[in-house]
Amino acid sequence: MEYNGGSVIAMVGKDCVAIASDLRFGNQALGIASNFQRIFPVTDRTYVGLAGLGTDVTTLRERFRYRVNMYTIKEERDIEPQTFAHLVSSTLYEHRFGPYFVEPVIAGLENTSSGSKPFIAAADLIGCLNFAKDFVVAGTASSKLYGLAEGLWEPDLGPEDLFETISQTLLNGVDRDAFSGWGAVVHVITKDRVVTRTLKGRMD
């Protein structure tokens, strides 16, 4: 899991959700690229972040894309975040005897009768889901991100405050981890739009 490095975090706000990752791709302590994409759109309002082995990140991204497209054709509607989380779980569990070395993080807005409800979840490499009402983390800096998020996160943050909180959590968390860092990308998902920002980080 630590071979290529990288970390992902997702946080819940008031009628919004944010997901962020660092941009480093390395070969253990050797840095190779500072623009590695770990977060991918599933639908307009659902994103998945994949922390772990770089080759498995690419493989799983394509596998999820195929399965989501098949679901959309069959059901004639977009997949909901919670349904997608179970799709991720079953895909990983199918390969439990030779698992993908990836820890997925799912973030999105669930359509409910009362409007949009924030949803976040994370899974381990064999698909055991972890649902949360505040934040989830994955990757090599996860233990540092837990501590920072615990201190900085508050309930019912607006989109801008949520962006500030997740950015500070990620940037300061990866500074304490040799295998993560080199900048970050943050997606804030609201019911109207998705705002994506790229952040500069320490390059040492």
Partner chain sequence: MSSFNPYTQNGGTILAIAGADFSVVAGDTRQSEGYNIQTRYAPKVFRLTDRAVLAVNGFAADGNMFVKKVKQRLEWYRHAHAKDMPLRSIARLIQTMLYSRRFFPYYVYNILGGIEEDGSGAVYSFDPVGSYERETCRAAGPAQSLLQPFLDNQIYFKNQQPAPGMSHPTHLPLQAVLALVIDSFTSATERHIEVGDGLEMYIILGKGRGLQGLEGVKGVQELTISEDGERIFVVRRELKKD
The other form holds:
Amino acid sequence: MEYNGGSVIAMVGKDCVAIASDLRFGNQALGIASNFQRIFPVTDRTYVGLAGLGTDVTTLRERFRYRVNMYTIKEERDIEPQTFAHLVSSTLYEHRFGPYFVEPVIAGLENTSSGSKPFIAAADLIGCLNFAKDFVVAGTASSKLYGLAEGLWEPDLGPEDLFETISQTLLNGVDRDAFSGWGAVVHVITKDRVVTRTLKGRMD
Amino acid sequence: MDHFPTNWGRPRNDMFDAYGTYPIHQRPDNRPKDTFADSVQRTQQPIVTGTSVLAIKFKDGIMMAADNLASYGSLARFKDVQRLHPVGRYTVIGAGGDMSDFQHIQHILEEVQIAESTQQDGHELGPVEIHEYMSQVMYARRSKLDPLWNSLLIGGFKDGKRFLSYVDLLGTTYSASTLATGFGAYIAQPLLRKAVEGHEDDLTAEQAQNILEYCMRVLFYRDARSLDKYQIATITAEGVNISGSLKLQTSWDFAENIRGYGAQTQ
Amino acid sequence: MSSFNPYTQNGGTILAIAGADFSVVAGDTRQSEGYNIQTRYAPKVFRLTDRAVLAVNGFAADGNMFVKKVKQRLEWYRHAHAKDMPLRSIARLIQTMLYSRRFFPYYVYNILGGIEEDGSGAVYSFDPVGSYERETCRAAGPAQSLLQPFLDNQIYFKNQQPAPGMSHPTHLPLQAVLALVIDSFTSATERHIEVGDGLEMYIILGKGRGLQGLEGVKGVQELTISEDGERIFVVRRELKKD
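I have the form predicted alone already, so could you send the form predicted in complex with the partner chain?
What follows is the entire complex, opening with the chain shown before.
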């Protein structure tokens, strides 16, 4: 899990969610790419981030894309984030005894009768789901992200404040991790739009 | 002429440092050497062992409990062993782990007490001193990689103050109002904490005895290396009192309902 | 037969932050071994002199013995030199004491905090064999990876741009530092099983620099006797016990 490096974090705000990751892709200590995308849109309101082995990140992106497309065709509607989380879980558990070395993080807005409800979830490499109410972290910098998020997060942050909070958590967390960093990207999802920003951070 | 009081009466090497000019931590150690010091005595494994020891603080002092069993692996070898040992008028030391090492500890504690009493200065060794001494001894042995393989609880009452502490084969020490070694740490400690924490100053001797008896019973049910015969030591302002052996009342009726156990024949 | 292991880990976490003319050294009070809590109150932070406080974390038996030995060396120094050892000298002393056991180390991470001879707040952190450095803030122990990045952000203002024309303060005031320490430990308690039960904070104030708001802090206790020299205070707080 530490071969390529990289970390992902998602946080809940007031009627919004944010998901962010670093951009490093390395071969152990050697950094190779600083533009490695590990967060992908599932629908316009749901995003998934995959931390862990790079080849599995790419493969799972394709596998999820296929399964979500089949869902959309059959159901004639977009998949809800919670349903997608279970899709992730079952996909990973299929490989219980020869797993994909990834730790997925899911962030999105659920369509409920009372409007859009923020949703985040994370899973381990064999599909055990964690439905947190505040934040979820994954990757080589996870322990640093836990400490920072626990200190900086508070409930009911608006989209701008949530952006600042998740950015500071991510940036300071990856700066203490040799295998994460080399750039960062943040997606803030609200019911009208998704704002994607690339952060200026340390490149060492 | 040596001006430093800390050098007077100490072995001195006139060739090397006649006037004690070296800082204390660099002075040569010229005491007679132990001839057998280099014969390799290393890592051991405990052979004849005692299991849990429990202890709590209560209103008037300390109460400690331990069963009377010394096991030889899975064999319940010696069923009348005293694992609670009084030290002077104020302290009781309870031991789990290797019983031969505990017998050695009893011996060195006796020597220490004799040395103290020959000073004839009116000072007596209390639980604080015994604990400090044992901590140093246990840590020193672990630092020679030749440990005394024990977990010790040291409890006492002196000058109006209760004392209860733990020391083990690594020299780890800690203190709390409820302590338990071995299996007791997993099974009895949660029960003791629930009953005692916050009530150390209200708990009566009878209540203390009841909670210890309850824990000893649970341990007998669940610890495969335990015995239903045990002793309780009580240390208060009145001094040390180690009870005679007490028998645990247990009920094994539930076995009747399980196929293959009890008196059933299927 | 497996070999006797002379070490174990006793959990817990320590943290020290230096101000302009004060220093805070804090540690939780839980001592554990594996999944067992050995005790809810076992101090890890100790007063050495009126201007030096040492926090030790790692293997508790080594930690407690090491503190004893340091205190003894300081007492010998006091007899030989008729004064307390200055902080940077204590730091160097700790290095040599740790390195003397280079091939059977004291398994402890030390953090020394206090007031230097020039009146500035100082924090020195060590590894188990004596490598050391003076810093503004340092966390050590199992929750180090949770606390240090938070401190980087809140104390050094890393990854934060000051408002145009302004700059970040180089040192924070005492009340702000105490709040950060408490928040750090409540965060670590949430996410790390070995941290919890209680928090003990030692505050060392420079000579003649006033109480800096300490009189308003609940439960504050003074350890020093006179008001003339450096002063040391202790504050205890509860942490979650689960």
